[in-house]
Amino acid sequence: MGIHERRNREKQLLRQEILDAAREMFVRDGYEGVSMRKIAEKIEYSPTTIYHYFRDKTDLLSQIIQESFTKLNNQLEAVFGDQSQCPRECLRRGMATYVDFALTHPSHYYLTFMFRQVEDCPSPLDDEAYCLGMKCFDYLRQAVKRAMDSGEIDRCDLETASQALWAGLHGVSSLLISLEGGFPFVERQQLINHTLEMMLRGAGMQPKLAAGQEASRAR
């Protein structure tokens, strides 16, 4: 590795260190409780160093959100991008992937989807973050359309159905993040699976029958 490549790598590592520290502090201390100086103290650099990478703390929050959407996009693309799956399983797997992302990356999810609901801070959604977020939603929308076209779920207004499913996914994700240990939930995966099943049945998807049941119904 040459000097130029090594310096670029060091810059990227420092930028990521700043993002990680800021994300942890935003979750713990809130928007008003975080300053560029406090972030610099945490990572033991001068505030001037952080300003080489980010304009201010709103820019930092925006970059964290972009990072979150990028991670989520990559996971959703791996599922929804596989057109060889049947529409039923594609939609189900994609919805499960969304919830799994939220619970695997709770601080990313909290700052991206829940933080501005409780904090008096400027909107950090710049054009790039907004486009990344809409790309995530479009994966769900296209999967819903495939399921409608194949007859797996009831045909209705595509936008309404897609938003209703996302609202349910956000609901179970945010509850499990914000009320962890504060509500006597049943076993986590059991709750998630049952919630997704109820959402899909509400959309008109019938339970998948075992081979013996299908043969019995055919007779």
Contents of the next structure:
2 protein chains.
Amino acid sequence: MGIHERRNREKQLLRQEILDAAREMFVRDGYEGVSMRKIAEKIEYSPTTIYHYFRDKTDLLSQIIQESFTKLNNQLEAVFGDQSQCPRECLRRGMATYVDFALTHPSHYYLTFMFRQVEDCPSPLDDEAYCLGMKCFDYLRQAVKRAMDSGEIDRCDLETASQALWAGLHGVSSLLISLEGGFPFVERQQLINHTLEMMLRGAGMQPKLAAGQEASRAR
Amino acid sequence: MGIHERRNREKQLLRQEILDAAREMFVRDGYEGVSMRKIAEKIEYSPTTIYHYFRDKTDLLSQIIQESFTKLNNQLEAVFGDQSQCPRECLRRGMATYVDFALTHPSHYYLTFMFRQVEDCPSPLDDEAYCLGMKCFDYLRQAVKRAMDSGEIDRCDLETASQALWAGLHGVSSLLISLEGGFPFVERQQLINHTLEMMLRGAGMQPKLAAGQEASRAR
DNA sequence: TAGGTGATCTAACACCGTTAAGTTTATGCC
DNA sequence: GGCATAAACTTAACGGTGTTAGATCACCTA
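Structure of the form predicted in complex with the DNA, please, following the form predicted alone?
Below is the whole assembly, all chains and molecules, this chain first.
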């Protein structure tokens, strides 16, 4: 009875082929710049076939977003998971990794984080993608918590502090992605480094100073 | 010879009517959600007529972006221009005004700052819009400069510092706009305040402390 | 080999941005 | 007033879009 299995395998293979084509095209031409017909042409099937594997175009996008989250997740896990560094350095590296991911995969980042969901609620994020996104954020939250616990960062509301840091990361990433070439930015890495350093200092972290040295600072 | 003038006036009126309809619809339904045919239906003209007043759909968008920049410009001018406050407070208020503008007109902000220009370079910003945008940024830059000059902020590269602050402002604004409802953010104003305060502190500004008190801090 | 089943395709629907060509409308001139 | 002219506006079309109902084809089961 291996026939069904082979059929399933083949079906899965075509599904993957569609996904691969769609990913490449979305990344190159943007969501609106890609049509179902063009995807179909690329994989040499009729457009209708795609609809037997994916609900609609947004479903296709949703799967790709999910892949992006998975990739980001893996990178963050590797960096935030390595706690051989002090909490500040760990946090800094994780933040840098986030921005680097965004700028290395600008189209993926755009589709995942900068694509507006208008109207009622046709969010392209299904439950699974949402969970993956939360997992990514949790890496950041845990790193902030460790830094707080070690006294390397001002103790305040963990959630607010983490979200504020994320906002900064997203800001520098998305600005560079959406306005690249349209605004005279300073050298990219300099802007990123400055932004990260500014935020870390603002959160209460002084680089290369003993923790106690600044203990008496205002809130 | 008042006939030509009346004609021009009437033509200008229709142009404005198109612009008003387009603005309202873009803001409500997003750029891709609005068609030239729907705009035409709303103003009770044929779709072709619009093309006698605007080059194409992106031209329509470009005009609306320009309007947004003008509005933002006016608000920033009012706040950054009022130098009765200390430079730190002035900067803080200006930054808060930026975020407030973004969240009060989220669709305008989206169209202006978060709309990706894919492919070669079909940027919807013409020269005029670009100048207005630069003028907005210059308000921030000047405020940062005053804070540096007064010693209320660490002296470092002005351009980098200003762009890093902008990145943060854009980050918290765009995150709240694009993921509103899709992520469990803490209370909005708290997140904004925390982000601004974090950045200002990170830039070297200590609230309610004399300037000299922190002069020996590491860069 | 006949029948059934699932995968795939054809053709269509109702949209889209845009434009060439035609029509209407208002003007200026005799 | 009558008419040429120019501007304003519309019709109709082109080639594209996402999506779907129904026909067709290939293969497996009996």
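Numbering follows the first chain given and starts at 1. Not measured: the values here are computed from a predicted model. Each form is matched to the other, and the largest set of C-alpha atoms that superpose within 1.5 Å is called the rigid core.
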Listed options Met95, Ser62, Tyr139, Tyr110; the one at the hinge of the rigid motion between the two forms is Ser62
Quote the angle in degrees describing how far the smaller of the two rigid parts swings relative to the larger between the two forms. 26
Could the core-superposed CA displacement of Ala21 between the two forms be given in angstrom, to one decimal? 4.0
